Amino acid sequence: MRNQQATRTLFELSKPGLRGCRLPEPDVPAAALHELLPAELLADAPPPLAELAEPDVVRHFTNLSTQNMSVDTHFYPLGSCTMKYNPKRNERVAQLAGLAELHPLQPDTTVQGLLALLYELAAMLAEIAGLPAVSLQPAAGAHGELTSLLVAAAHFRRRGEQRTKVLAPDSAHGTNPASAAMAGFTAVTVQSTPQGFVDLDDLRRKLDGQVAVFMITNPNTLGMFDPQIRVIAEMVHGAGGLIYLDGANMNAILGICRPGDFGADMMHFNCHKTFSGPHGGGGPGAGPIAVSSDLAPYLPVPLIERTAEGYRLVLDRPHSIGRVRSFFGNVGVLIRAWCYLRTHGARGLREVSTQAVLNANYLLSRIQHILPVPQGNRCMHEFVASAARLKAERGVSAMDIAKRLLDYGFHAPTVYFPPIVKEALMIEPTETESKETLDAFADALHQIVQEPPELLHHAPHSTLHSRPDEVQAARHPVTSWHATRPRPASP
């Protein structure tokens, strides 16, 4: 019965006269919407909302949650996504009403222990990143990318240069190409070794005077170090162009390396991802951003400085390239990353890298006879894994072995990505799960590439749908329930 009622939505539910609170006589003169609002801001009938009561409600998204994954409730090997288990006590701090409570447009004197926290937070990852200047404003990751290279586009402006071309590598995420499009740059690919790491002639041929920036993330995609990063800074240097590294994979060097002593000049974090804040569906998030001392005027607003009186913010900035978000940013994200790094330390910083590329090496270690992984049997925090040959052999993809994977309780890896590897099933275990949850894990995989193809081209068989048509969903979407139903009747 719960799950056939977690297959209705609230306007199936809904009956009219259905009431989930009741509200007290007004104490004020009651008036009439039009005689309150402008005429033009009236729509011509109420909209028509689900009318149920109090349990109707609660039981509807309680039994909804029971058909969800999480990272609370199953194992979430997300590739690239570092879907790590987030305290729950960092959670408490940034709803303390001292925090969670305060007003945006408050005066800087009302919100000093705030701005102290968040001047802290800039400081520490200015040492993690081995950058001097941060800005914590970009919403997310992605959002950081374009952040960084609209401080690169007007640190050229400023120099007189005219520079068009933004590389990055074909390992990269999609983001790159993409938050340079969005800045303005023309995106060119550079080529990966079969080895995976940046294919240094092909590089070569690229780098040109037009050349921006050189967008890298290290560890790659694959999970892999790049050993010729500093050979790459170099050659980007000598052309004029700047590095920029893709924070998503910090989780696997925090404390071991820093970004800008291996010659990037700009990077992004991802807080949502390495530093504790809780994400998936879309947010919210963080993606602050540190860059060289170079680039530090171009900045956005608001910047937190202190003085001899305390913290304020600053606005006069004639370099900048202003405001990328709202007020400060996403401060609940912000909060929650200053306590995770602040109850870590440097050293446990180190650890939880150490910890994150020993869970992955021991998951590798455990599956890569049955799934290859092309490049290599080491990586860092992640790691690769084919299934072309399954395919080849049994007719079994990364997509059958990705859904089966439901019906045994865990969430799928991230499947077809990085797009160089054939069939990918990229895996990332994180450093919060424990040695029997990677066991399970591998169990799992092993007893699943020995079942009947049949029944795994038909997977999941233990959840409410099955497998929709994704390629429908992504053409055509369905953004709202008044598309597909009927408007329920009026009482």
Contents of the next structure:
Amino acid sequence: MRNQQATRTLFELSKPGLRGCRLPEPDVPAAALHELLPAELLADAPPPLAELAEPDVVRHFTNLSTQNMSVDTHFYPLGSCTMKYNPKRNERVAQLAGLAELHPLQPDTTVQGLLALLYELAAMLAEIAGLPAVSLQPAAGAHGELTSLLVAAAHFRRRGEQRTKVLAPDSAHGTNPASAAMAGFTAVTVQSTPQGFVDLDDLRRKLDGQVAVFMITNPNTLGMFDPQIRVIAEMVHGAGGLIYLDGANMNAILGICRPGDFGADMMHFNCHKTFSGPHGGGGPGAGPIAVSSDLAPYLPVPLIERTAEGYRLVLDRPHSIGRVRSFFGNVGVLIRAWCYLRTHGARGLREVSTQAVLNANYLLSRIQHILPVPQGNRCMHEFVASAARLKAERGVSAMDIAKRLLDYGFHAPTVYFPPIVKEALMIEPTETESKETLDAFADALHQIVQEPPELLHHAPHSTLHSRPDEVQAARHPVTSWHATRPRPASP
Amino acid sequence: MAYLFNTPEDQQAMLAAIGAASLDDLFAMVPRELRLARELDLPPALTEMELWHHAQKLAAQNRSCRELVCFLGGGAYDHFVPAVVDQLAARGEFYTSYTPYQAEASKGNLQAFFEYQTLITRLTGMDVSNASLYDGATAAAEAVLLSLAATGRRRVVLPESLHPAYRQVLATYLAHLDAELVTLPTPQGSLLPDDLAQAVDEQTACVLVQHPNFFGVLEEMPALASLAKRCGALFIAAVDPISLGILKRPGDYGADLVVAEGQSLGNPLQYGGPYLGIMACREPLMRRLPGRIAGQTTDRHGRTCYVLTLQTREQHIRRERATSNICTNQGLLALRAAIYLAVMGPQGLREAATLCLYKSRYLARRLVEASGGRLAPAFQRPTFKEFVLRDRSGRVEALVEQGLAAGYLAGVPLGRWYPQWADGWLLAVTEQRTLSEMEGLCACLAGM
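Right, the form predicted on its own is done, so what does the form predicted in complex with the partner chain look like?
Shown next: the complete complex, the earlier chain at its head.
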């Protein structure tokens, strides 16, 4: 039933002379291009793109889409990514011409409705964070981290303090140390205890007058809420540093507790995770940040201000770190986040976190005896199971299990992260899944762990292809299509 | 309103399986004293119907580019988007999936990104493209960071004709790094090769030039590129992808890196984002690229397949030694760009570029004619789809306001970014603008 022809690459489908779009004849005087442009800048021929008829394009991409797993089609328990249902109503709102067809340089007076929406979104995020000042600009979580660290750097520079280090636990997302390096800091790793909490002794050893920021994910990447957070915050603040909360796991604590209340000075939200902006096959996201009033002067420009005459963009902020992107923010994603918050309200959000935590704990209870969860029998919105015992006893790895799940019609969990758990399977069911789905997933795992190792090593068996040769891909990178390259045989 | 499944009976059964007494008990690991003792103070929840009506009201308080006639540019453009782009990108299998970590379950996205990368290399004349960055400005900043790392040098040279937001973002990104930003004045609206020759030396990591530049002016790219490379600096071209329908590709004049704002390639204006950061380079720089890269390989049966590759560059493997911190990128916009380029094809892109050229030249000439001597071209060198006029009466704001009153988004005053050109007026014309819209703009300004 599969249409193999339509899933050949665009370039194999291309036929000279075909076209999918025709534009009107010029309604103004035309001239030869060489009369209008210097020869040294003019191309000899149009760029060698693919040449296709419109139906070709439609069939090609439609068929490609069917080769993805997605939230709309599959349970997608990818830990740390919060793959929850993406409400269709939010899509329709974001695509309203009065919100989508706005140019970023339009006068403020012509975008009052949008500025009101964004202003309200910022206020709602501030309330959820427990931190008063919000920038909607960062394009994704990692961009929010970088922006916040630049805010911290500006803050210390203005105070005349030389602070060069950023600390993060060994369980942190890789973006934390990478953002620290990009902002000009030295990244220092703090050890975790066997329970996955911050090792306070190690933190104490590494905490000195050089530390600008301690980046913490709480709940952490093991799905555990670190109860020492207030002590940690006191230690870091005592040494003159700031606490950054990586908000990747906010889906566990909406309305339950607030980062600003437990000691964070700054944080980011992942709107594409927590507030259901679709993940888009790898973005776009939106990573707004919230900071304390002390740090507010350094937020990037522009900010939205509400005045008696209406809303306006403020560009003139003398202590601001400046601009972090071309224009205002990933507005399309922010609009969807606004829709999400407006349709949930305070009780709805608390319900989201409660049910997300219920689902995760239920799934944990269903599988922990076959895939041990080293951090214990309770979790927040996600948990990390380990296939280490299975690996030792039967040679079956976390990757084998992940790949076999695809045959059962489930997307795989995140694997081999966080690095502090051996053979890690990081599972985040989210609140938008039923008990029946969780049971089916747990049943699949029960079957998989009993299957012959040989079967699992070669899984998946039902997908269009089996495991890709990643070594070949990295050693001899083929990152674009070339007509002359000999093509591997098709099945 | 939450999108939930579990009935009260389900919840009881689940709690029993967990061994928890209550839902509240699930949060036992969050210390009581840290809990919020009240409800969040948020507006009351709306039903779908109420949301839809409320959002429509807010949308109606904006005056969109469908209501007003858009002559705004400055890095975001009102180009035509064929219907297939919206229709295909709206498939849930595309937009509700995530980064293709599991290749076997993500072949659609991986192949689409591989095709996107191929289209971008063919458009720019580069060897390798990544699978997207956030937007044009951050792509430019990443290209500069790459150049600093690749050359071990610390000076970054760019002209004032580079988009002001790109320069601001660069300044933000470099604020705490060991790098020096040298901005060359461009009093004639473009960078003079002689000026560049004097500014570059063995300490120069890169030269970043936008073409067409912020004023719409075409820079002398071949000469500038060879000057940069003569002293061992990398040459970064920031381009308008639509212009490559008719202009020489950066690879053809010696660029080492190309960055671009990809919004023009089938992506909505959406008040500035999400947009598409395009980045491509020559092969020797491949392993320094930031962001995701899709690569072709085979499975154990020899079947062609695709996978995220060269991941040892990335944050989840390399942590603080990664080439960038980027994780989530702009996948859906890269997909849209691939669909757009597939449906436009070489001839369609050439037609779009040609129409932009003809129409913008026409409007520039007609505005000058209609102004009775008040307006004049600001710069001598040729432009592509955007241009700057100077208002001898120095009342650009009034022109823009007059235009708005008549239903036109009539460009922007250049003085917003360039105090020395307070009399400058920046306008853009895409293939969507018609003769009657342009004549309408001229007529409404004629009496001023």
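Between two forms, the rigid core is defined as the largest C-alpha subset superposing within 1.5 Å. Since this is a predicted model, take the numbers as computed values, not measurements. Residue numbers count along the first chain shown, from 1.
*Asks:* Establish whether a shift of 2 Å or more occurs at the C-alpha of residue 51 between the two forms, with the two forms superposed on the rigid core.
*Replies:* Comparing forms between the two forms, the residue 51 CA shifts at least 2 Å.
*Asks:* Superpose the two forms on their rigid core, then report whether the C-alpha of residue 467 is displaced by 2 angstroms or more between the two forms.
*Replies:* After core superposition, the displacement of the residue 467 C-alpha between the two forms stays below 2 Å, so no.
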